[in-house]
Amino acid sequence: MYRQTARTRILDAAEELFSGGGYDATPTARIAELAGVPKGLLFHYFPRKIDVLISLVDERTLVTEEEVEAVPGDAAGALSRLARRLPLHASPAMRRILFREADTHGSVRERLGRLNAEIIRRARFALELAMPGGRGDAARLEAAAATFAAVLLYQESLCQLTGHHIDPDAVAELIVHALG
């Protein structure tokens, strides 16, 4: 039977706990006994609370490199593809704490603003792909890959706080008439 490392249960608790209430009204002995660790063992792994929010933020907010599909003449198309296969990999719990901690936390704004550049180079790029000859200017394309980015980051986010999901089909529809 696989058992998991100590690190990987102080991070998989620190995640818990972090997404639920923040970082900041989390205790690093909670986050220990959730692990089921002693925690001068947390602090083996982590010498600070805060190298725990860089830890799970750096390893369980990837961005993993896939081609973008784009065939000419269907920009939504190749949109609708990028969003179904959203290169940025990470649970809901790490969304909620990538947004939440952003605001007080360097590191966390400055993987947020990574993760979003990402995406938007990755829609830039599929909208360049599908539109040759480019309908718009690049500052229109640039706007429009950055609204494309901003619907799949924060689309997660909305849908936790309000219920609502945004289709990202449709908001592909929208961004290429805009663009039309």
The other form holds:
Number of protein chains: 4
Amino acid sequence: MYRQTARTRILDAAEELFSGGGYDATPTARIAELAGVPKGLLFHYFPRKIDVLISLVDERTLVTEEEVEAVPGDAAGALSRLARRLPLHASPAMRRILFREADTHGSVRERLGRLNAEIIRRARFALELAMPGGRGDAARLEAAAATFAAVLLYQESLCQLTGHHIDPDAVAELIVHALG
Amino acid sequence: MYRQTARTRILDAAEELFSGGGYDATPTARIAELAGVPKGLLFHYFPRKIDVLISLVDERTLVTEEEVEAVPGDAAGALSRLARRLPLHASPAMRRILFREADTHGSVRERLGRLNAEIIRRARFALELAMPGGRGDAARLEAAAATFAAVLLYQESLCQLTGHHIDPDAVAELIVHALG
Amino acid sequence: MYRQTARTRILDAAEELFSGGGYDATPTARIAELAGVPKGLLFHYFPRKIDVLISLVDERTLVTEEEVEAVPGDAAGALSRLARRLPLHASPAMRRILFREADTHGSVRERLGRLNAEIIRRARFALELAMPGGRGDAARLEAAAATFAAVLLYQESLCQLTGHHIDPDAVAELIVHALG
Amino acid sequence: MYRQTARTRILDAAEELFSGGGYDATPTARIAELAGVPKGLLFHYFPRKIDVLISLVDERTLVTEEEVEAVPGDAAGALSRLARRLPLHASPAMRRILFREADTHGSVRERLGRLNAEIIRRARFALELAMPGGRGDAARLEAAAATFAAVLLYQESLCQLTGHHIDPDAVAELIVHALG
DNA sequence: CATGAATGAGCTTTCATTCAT
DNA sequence: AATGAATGAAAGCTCATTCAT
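Previous: the form predicted alone; requested now: the form predicted together with another copy of the chain:
Now the full complex is given, and it begins with the chain already shown.
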């Protein structure tokens, strides 16, 4: 009746519900209901509840690790671009799931770790290329990259939890200035 | 039989278990068991499960908001000191609970919000006092304070989730350099 | 395993137990046990315990409100027939439940109210038709109908609670005589 | 601290709560709370919960069984007076308890049985004395007395449950007319 | 008498998961 | 693949009752 769409609709429903109320607080029955499929079918596609989360992260979250070109001399611009285009292909809902359920299952944690590493790598790359002459030692550069990654990763959560908004562009400019 | 200790032991047990497996994944029965009290007694002190979490945050978490002295000229030192002494009186376990269960209940979120605001306030204060002449505009100072707060708040989670360690002292030095 | 019978067996068991010990004093576990189904299945069909009672009243209690023919001149006979055939399709057990749990839930109360109204309507109809000339004013006729309804409704409870038996036929004859 | 009032206040509270929500639905804790006494004290005065109900019925319900004078010739008046002054000394709340909890415990049932018997006895007495010559045979007189008792006992419940009001005076007049 | 912490059996309800069709 | 009834362990919570002080 649903052909290949049943599985997709289950994942759609789970994405919405996990992102809203959290994995633990979402019964499989509600996922099936929202997906419009019978409860049994859910377990046909995903033998255990955790498999829904795992598949979600596996299939709807992609940390892009390809090389990026950087324009020497415009480190701030490169960081801003990084902020606007996280190396993460994922819907806002999936992002929330990724951060929220990081300790629910290893596969989620692993994905988040990869994302963090990739952001750091790119930030480091941008800063290195952009600041010729290697002013500022390696340790400071490392701290700068890690700081930028932390801000990017938690900016959204922080805003949601504390109401305090952080402007990534301002942080980018700040960091570049620190290394300039 | 337990005098005034039963309630305390329940909170002790909850602190340990919530910090370990999370609020949702911890049955009240296990809390009681670890506390060495009958299940019913838990509900004598805490009518609903969520009240255990609320009391924990209420009683074992204190965001200190008193004024702090700052030494003009040593902004990096002030930030380092802030990092080493968060304006938060709480055990490591309670800290984990605070960050992890922020979306489980409003009272937890509120406490985390207050903590964030207080860190930003102190960081701003330290930076303002330390950099005479007001070099660097207000917006940049604001970004610097918020960045430092984000790093302090999530440093521990980040390390736990991604394995990547951030050195707050290095970040402090970086930020001060940016405003210098 | 049970086909369409599981739900029926649950209602059967509930009917027996509610009628015996009362709604409040009957644990859902005993209903399931008597029905020979697992506890969980009861909540599959009836999400809350009260839904068992509501369904019971809804499905196993019918107040028939169709018109009735009355033989002019034989009011006592009509009332006796009314007593023997209450406009209520329900087992003796369901009758007991109806009277006993009237304040447990609105739906039970509503059903009992409808039954009372219907008995009064029929009694009035029988008396009106049977006594040509309208001897006895309207108020007396109304009191007669209400009295007969009260006796019919509570006759069984009264007997059970006080041990005192009332003969509806004698009351019918009495009432007709009063209006004669 | 309360001297002899504690026990009284417990009974007061129980009377209010039993009459409102019913015996089963009233926790002993709420009784103690409303009475303003600690839970333990309740069980000092009443070892089991049911003892509260029993004491209530024992002490706050009195079926008066003394002789009554009847005025020959005014049966309707005698019945009306009986309706207005039930041979029952009890608050409206206690009345509700008596009818509602009749199957909760034997002592309540017994009291209700005594009340019913006494009403029948008085109604019979009034009718016998008032109608000289013994018109109407004994069986009809018996039915008349029982009918009047049924109406008096359940009039209040009926009104509460079905919304239908019965006027005892009209029933009195009706019954007397039936025997006249 | 007075107190309220302590006790544990039992309650309703939830839920992931299985399985026959 | 599709269906939803079936299952039972476990959850949160209630409550009459006990008891040490």
